[in-house]
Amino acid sequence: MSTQLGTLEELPTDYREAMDGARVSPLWPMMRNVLPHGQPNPVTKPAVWSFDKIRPLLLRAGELTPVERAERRVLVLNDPGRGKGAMQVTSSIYVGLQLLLPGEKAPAHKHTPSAARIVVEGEGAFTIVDGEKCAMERGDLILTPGGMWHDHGHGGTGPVIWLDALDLPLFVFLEGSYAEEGELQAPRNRPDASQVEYKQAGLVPSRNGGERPRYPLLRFPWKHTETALRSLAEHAGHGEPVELDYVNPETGDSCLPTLGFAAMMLRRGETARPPRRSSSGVFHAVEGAGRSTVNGESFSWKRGDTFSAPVFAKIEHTADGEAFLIRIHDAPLQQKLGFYEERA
């Protein structure tokens, strides 16, 4: 394979001008930009976002902009590789921190991108997804899949803050991103499915030949997740990963089509060294504190903080004591496209 490709400047001026007039350009000077050898050359740069720094800004946003003027009062995490105003933390993942104050209601809408929320702080808020009212408790993962109506309300005291994760960049790239607005939903008079149909692992409702719902479980309570991680940790050997995937309980597939979520427990005195993955990742600290090294760059983090990792990143995690992380990633999208890969 050739290593030295021709440049645009080597071509005669009249030829370059003729190409401009025909609205074409030569591939070979740009070949290595889009097809680098060995592995991708990501634009994404690893970074950490401190909750302690962002929280005051969110609360000030609550003073400056009523929710009716914002629709969703969110501060977007910007990838430093893309700069100020970047609506993404990796090529396919958007993340923001959202604030809802007591008595507020965020209007109902639906959109083509899929979303999930991880509750960071507060209690008394809820999300209604296609009529299913999901309580929002710290650490909970709540889905709002693409095309499903959802709105938020807050009947408690004190601010509620959660982390939004969407596959928005994918839909923007495909020019398929749009939303519709609607009326606030009347919730069904029953607990959400995590408290009824899918409360016990390995058991799902009998359908008697009927069609199974595409998104049967919308809320994954953190208290259940933490219990499961602790049980797994009791039997995992030293150095073995303690990690659980959030899945569709009916199929075992990822809970959203293009985004995956995994809960991780880091045990005292251990360093976790996951494989280098072709997927990009965003890590949110639910509990505890520690340090992570991403491609040689070290970040300290604690409860509420978020940090990112580009594709094929070399990562190490070390907790100060005991810590829990949720990893957001785009492996489901890559698996559907047939190119997901892991390297030692």
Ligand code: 1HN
Contents of the next structure:
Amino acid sequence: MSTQLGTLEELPTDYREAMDGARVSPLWPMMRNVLPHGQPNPVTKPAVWSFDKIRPLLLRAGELTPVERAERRVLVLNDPGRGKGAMQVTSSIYVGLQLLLPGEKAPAHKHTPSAARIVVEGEGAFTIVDGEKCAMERGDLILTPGGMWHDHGHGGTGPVIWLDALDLPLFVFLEGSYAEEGELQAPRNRPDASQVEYKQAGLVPSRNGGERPRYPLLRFPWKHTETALRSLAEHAGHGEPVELDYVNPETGDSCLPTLGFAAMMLRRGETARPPRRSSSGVFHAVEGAGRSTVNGESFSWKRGDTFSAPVFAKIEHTADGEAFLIRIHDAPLQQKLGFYEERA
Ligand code: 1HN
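Given the form predicted alone, corresponding form predicted together with this ligand:
Let's see the whole complex now, leading with the same chain.
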């Protein structure tokens, strides 16, 4: 049943003025804006961001703005649906590209939103997360859960660039976003947990009745992910999805509370047609090249590029050869709120 709801214009001028004076407004002209029929009507517009275009701009930022004057030297990816300067790529996901030059230090801070980084280029940088020193190698996914101290350093020789993904829009919406600044951290003198406690799938340290850490694994080395995807691909039929979720190894839950991460391998000549999901997504090409259509719009991408998909998007990915994508999404948040769904 779909009746035509009354408009604001059809109401008498004196009544509209009286409402203004009382700081109220009628729901019915706005009803379908906030509750569209059947599925949401996203503001987010899909787009692709070319690494080749952004890289020189980042390097120039390296000359124009010392890291001390930036705290974090980042170019933010703006959702075209929200326009220039939008601090988000989808409804809930912020993405930026960050540059750190040799010898630079990005000061320690902690904040309420959670972050994750995917290393795009360069060697020798590291990030220290609550004392855990995480080497940053290309393709690695490194978590900075909300409330954990983090600073970045660089002992290498060339520029290092990584992609930051945060649940920042959500925290801004909730008026819950803030940071505290602190001193650079002294790292614990040992490799990160991916090299120590969680080297083998299925094995976790014995706790003997003790508590399990909330964020046991902060760094997911790309080497491990690629090996795992290739093993999966060896035994997956043509057209079957080859996809792995990044999870908390102690619980199997998503590795961050609001954001989910999945690594996907596309094989030559294969087209992936995922279901339409209520979650929004951001795809980052770790390796290879291809094309994706999002709601009928075609986007070409290659290594280093990033593209977005609004909620309930119809998506198809085709790789030119072999390709690897990491998908960042907000299904964990939607699952916690009880409304995540997939449609054919
Ligand atoms: C942040 O803390 C980092 O720590 C990067 O590298 C990007 C964007 C918004 C808010 C905090 C970082 C950020 C950020």
